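First comes one chain, alone, set out as structure tokens in the form predicted on its own.
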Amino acid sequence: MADRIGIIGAGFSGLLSAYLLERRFGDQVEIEVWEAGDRSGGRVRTTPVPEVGASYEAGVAELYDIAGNPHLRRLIRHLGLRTRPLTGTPYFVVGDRVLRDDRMLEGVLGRRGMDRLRRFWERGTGLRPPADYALAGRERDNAHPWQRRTFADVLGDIDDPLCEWFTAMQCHSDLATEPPHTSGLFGMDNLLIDHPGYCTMYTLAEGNEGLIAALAGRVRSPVSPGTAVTHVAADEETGMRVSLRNRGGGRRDVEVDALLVTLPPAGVRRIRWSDERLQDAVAGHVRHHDHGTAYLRVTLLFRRRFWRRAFPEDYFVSDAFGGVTVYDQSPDDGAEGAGIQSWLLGGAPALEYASKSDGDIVAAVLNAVPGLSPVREDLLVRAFVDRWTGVAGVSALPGGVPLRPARQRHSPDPRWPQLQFIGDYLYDATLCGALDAVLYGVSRLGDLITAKTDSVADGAADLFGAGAEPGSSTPSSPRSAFFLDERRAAGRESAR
């Protein structure tokens, strides 16, 4: 008899993980797959603009190569997906004046600024070398100093002020939250995404959302929108019952042998589960792990890409909004075409935004944007706002302080290791750390359903190769403070 399996969110996790079960075991497994919203894809999102033909992402703007854990790229090539480097050097702009190199850097912050972000630098990747980068979010990084800290403390050891604020701000997009609220290996972490040695960036030729569509083509089960779990019943000899409501408000019931649950810890929150102490383990999970935080994606279609000159690559950084990251995702017909800039606020600004009406967060972007003082109201065709808030939110320190040995973190209740939690918010808030995710939680009910069945298929992690080998690169020495020059470099002639 085939083992059936529930998988409660159809987003990324949810999606491969009912791909790599179908892959693995074929007809000896039975899968449906339930969806709260009316589409598949979660936080990956493709909008498109028809008034230029193009399209902007709504949602993950970027992938990431990380030094040392090939998975995302094998599953992209995997699925036979083009993709498309992601160059920035960055440039910033801090206050009226945009940044170019460290020259310009230093005629802000001094010459002893620029000294003290070097020493910082040199200290934050002799702490964090990339073989341990690509294994983030491992048990191993409790032993790490700055992990019990808090970003904001190991910021202070800059020790100048205005140096701080320049490395909050440079990465506060990535963070999503404010430097108290993380933790300061988390932080670093976020910094090294602008360091070629650890990371380079890409997005997908046909957006990011083809990453969805192709896995939901491949999919053989059942997945119903518009389906959400209310309540879970775990008993000892009766096995696990998920209570399920449609949009219409029927309900039924669903006996499953295994259950994968791929919300966040917000979404985790609106299930009952019973008996008492399965309840009392998922409270504690999402106790340790519930550190949301927001973002929102305010996307303006102009006229004229008026800002090419001095913003020749794919993304700036702004000093705006406590730190934004600033997209250029204009149709590639040329400068004098149609331009999209997509804004990324994260934190505290994006839910203090998030309340208001569309319409003054478009006003509060414009008067941000460089080259565009005074707004020229004329140059806008059309805007957009996306909010991530709540459900759809992100973790600001995922995986949570201390980070919990890799079973409890999946299977809280050692008495149901059937019942795995899935999710980017156990491991980094990002692609990668989905796909680590999905990839242990499969294996672990693979290694459960294969003991009932002698089965000798392949494991799930053999798609993309046998574990994650920790890069044995090392990063050249920098010869600026935040690695202009090795950025510009790295996007010229990485094959990403």
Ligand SMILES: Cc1cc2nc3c(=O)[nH]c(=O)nc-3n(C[C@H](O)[C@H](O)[C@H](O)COP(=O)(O)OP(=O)(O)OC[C@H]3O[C@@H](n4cnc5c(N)ncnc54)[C@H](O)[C@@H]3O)c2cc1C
The other form holds:
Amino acid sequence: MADRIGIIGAGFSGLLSAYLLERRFGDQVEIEVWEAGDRSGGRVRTTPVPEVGASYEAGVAELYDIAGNPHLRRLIRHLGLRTRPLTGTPYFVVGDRVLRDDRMLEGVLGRRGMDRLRRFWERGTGLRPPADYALAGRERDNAHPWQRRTFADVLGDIDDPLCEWFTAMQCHSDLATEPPHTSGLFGMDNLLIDHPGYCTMYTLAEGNEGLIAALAGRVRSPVSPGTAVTHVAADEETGMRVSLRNRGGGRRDVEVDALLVTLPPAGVRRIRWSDERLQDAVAGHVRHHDHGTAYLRVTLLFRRRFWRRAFPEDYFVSDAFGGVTVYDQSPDDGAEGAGIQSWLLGGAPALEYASKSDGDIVAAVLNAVPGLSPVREDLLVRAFVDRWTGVAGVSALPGGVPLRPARQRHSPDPRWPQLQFIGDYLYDATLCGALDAVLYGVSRLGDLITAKTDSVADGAADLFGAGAEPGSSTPSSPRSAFFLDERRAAGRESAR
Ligand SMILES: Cc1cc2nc3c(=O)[nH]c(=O)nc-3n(C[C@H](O)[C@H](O)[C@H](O)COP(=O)(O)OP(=O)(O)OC[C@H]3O[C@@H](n4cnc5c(N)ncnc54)[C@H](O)[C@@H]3O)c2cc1C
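Having seen the form predicted on its own, could you now give me the structure of the form predicted in complex with the ligand?
After this comes the whole thing, all chains and molecules, with the earlier chain placed first.
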């Protein structure tokens, strides 16, 4: 009889898990995906702007190409999606000045400040070589000297208040929290996003939600929108039972052999878990991992792309709101036609403004738009405000401190290894981390199914296309199972 697998959540993680399990096990498994919202995709959302026949990224704005971690890129290629590099030096707006290079930065920080900053970067990169960065969030990071220090504490080593402020501001939007609330290592990892030796960025040419559409188009199992999981009961006699509630209030229970939970901790907390031991184990998992923080995306459609000469790149960073990345998502007509600016507020300012009215939020952002003083409301065609808080927020400290061993991290109740928790909050709060988590959870489940049925798990052989990328590091367990299969397959291919 086929194994019945339930998947909670139809975001990137839930859909990718379903797709990989189908590919690997075919009709050996019977999968159902339950999604509380009306749409699939969760925090990956591309919103149309009909006035200009364009769109903006309300959630994920950039995909990361991490040196030595080719998995996301390989998935994108496997799905046949077109990409576009994202360029940004980036330019910084500090007060009323625009800084375009080191010389201008020195004008603000002074020579001593620049020296202190260089020393900080030398130390930070020395302690975090690219090969370690590619495996961020694994248990071995516990040995990093900045893992148990706060980012505020580590910034203090710069010993120059202005440089400390600048460095925190520089990565504030990526980090989505304030330096005292995260580790020095996670802070440094977010700074390194802008270091070309570690990471480059791209988007999907047809919009990032194309990733969700591509996965949803391949998943054959039923995906039920408007269906929230309210209760998971696991009993050693009768097994695992999931209670569902649909939009109309209708309820039904489903028995499953395995369950993948692909929600952030705030979502896990909303579900009732029983028996008591499972409830305690899940509560402990949430306590350790729940470092939820917020984003607020404010997108402005202007009649003219008036900033184009001052800010020719895909994004710039402003010191408003504690540090904010501003994406230029204008329609690509090459002229100074309509323009779209998308502001990603993170952390404390995002939380503070999220409770205000859209009008107040838009007014505050308009006030901060460089080159628009006094504010020219006549230039504004329309504004969009997307609040990402609570269940839809991100983690300020992925994996928690200390990072737990993978087995415990994904499977908090050792009696139920077929109950796997998956999510970006377990690794690095990005799609790359979500992908790492999926690969672990699905591999682990795969191993359990394989052990039970004694079948040869070979279906994953060419999961994301053939062979390892040149220069890619060998991913260590836990993420490796599928890709090791892939490399074996590539070996077979070349031997033929
Ligand atoms: C504003 C913002 C910007 C971001 N920018 C980037 C970026 O540029 N690059 C990057 O790599 N990452 C970025 N991230 C992180 C990225 O969005 C996540 O890593 C990724 O989307 C995680 O996908 P997921 O499927 O694990 O979770 P989610 O996308 O959160 O999916 C979980 C799904 O579960 C559903 N759900 C919740 N509760 C229940 C329930 N009880 N029953 C059933 N379904 C339920 C939700 O509705 C949701 O659809 C950003 C996040 C935000 C919020």
